[in-house]
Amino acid sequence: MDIQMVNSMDFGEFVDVLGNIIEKCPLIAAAIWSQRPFTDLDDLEKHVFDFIEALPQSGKEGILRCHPDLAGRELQQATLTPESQREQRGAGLSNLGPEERRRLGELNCEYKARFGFPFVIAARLSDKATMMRELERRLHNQPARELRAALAEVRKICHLRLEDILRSPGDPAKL
């Protein structure tokens, strides 16, 4: 799919196709649909990120709360969004040993208790050992700094998901 196809979508199709570029937040796709036409991927991303940046802190935290725990119940029960399932499995989170699963569960709980939202990281750009270290490190951030760090990860995830959508079917990176 190219940007011209994205620009030609009606509202429903646009939200169906782009509704999960920000995890479980189709409202964002709905909000930017009227801002078409987008010139390219960067322009589309800019509109998404401008929308998020304009939200009050509670809205930004709400976006983060839409994300699943790493290797959490949703992965175990196969109820993640298809994108999150692919991302978490690709990072090795579906192959954790019992001790890794226990430790990650503890860290996830500690993180949510401290910040009020799940730990967010672009799993496709990492592996399970790196994610565990990053979770341990970011637990020590001040809340405002962690909000910024988590939203930066949301932007990375969004970028990767948009690249997936806008990549042509014959592109080897899509295979």
Second form
There are 2 protein chains.
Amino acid sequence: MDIQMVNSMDFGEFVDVLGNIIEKCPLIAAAIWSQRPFTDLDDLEKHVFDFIEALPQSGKEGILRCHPDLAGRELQQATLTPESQREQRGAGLSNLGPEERRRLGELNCEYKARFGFPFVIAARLSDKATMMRELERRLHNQPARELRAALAEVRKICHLRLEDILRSPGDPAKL
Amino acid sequence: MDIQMVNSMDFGEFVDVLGNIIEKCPLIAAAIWSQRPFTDLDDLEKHVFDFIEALPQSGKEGILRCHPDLAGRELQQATLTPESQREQRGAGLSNLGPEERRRLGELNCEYKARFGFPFVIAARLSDKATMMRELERRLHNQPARELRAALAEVRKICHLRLEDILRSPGDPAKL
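Now that you have shown the form predicted alone, what about the form predicted in complex with a further copy of the same chain?
Next comes the full complex, this chain leading.
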């Protein structure tokens, strides 16, 4: 699928195909559809990030709160979005030992209590040991700094999901 | 469930229970969670509407684009959200005759081409004849006026969904 195909979609197709580039926030793809045509992936992405940047802090935190826990209930119950499922499985999070699972659950819980949103990281650019270290490290961030760090991960995830879409065959049914 | 129960939820529960008060936009419930405690339903609702009001026009249109067509493909394929399913069925949209279905499809299509978002109406406050008339009438609105009219319907839908939640027993699993 190339950017011309993306630009030619009506809003229904656009939201079907790009709705989850920001996890569980189809509103964002649906909003930037108004801003077609995009010159390329970077341009489309820029509109997504500009939209997020213009949200109030509560909205930015809201985006993070739409993300699942790493190796949480939704991974175990297979109720993740297909994208998150692939990302978490690919990073080895479906094969944690009991001690790893316990420790990650504990850190997730501590992180959520401190920041009011779940720990978000681009799992495809990481592995379980690195994610655990990053979680421990970022737990010590000041809240404003951590909000920025978490949104930077949302951007990486978005970029990878967009690359997948643009690399895919054009038939949305196959995505 | 009373407002104290709503206020006492962590963000995961809050988004599970209230995530769809604005159709497919859990981001909005997730955002306003930051603004607890709410004094009552009206107060919670005000935070939702203030959040929407502060969005750029593209974001407001984005919310509308997350709504399904009336009596569209998703109703037929039973892929609507549970809330929309109940609302559309309740309004008699699952029992259209072939001629009604054809006419509604035609009007939906015309509406979407004109405004760039689907026709949204609080189906529970209406019936199929009224909805058809409203669709015909609103097709003639100027775009800025129609955006306001459509968002007013989003608010009515949100109000009814919130009333349902606050009337329901407290166990989120039963919602």
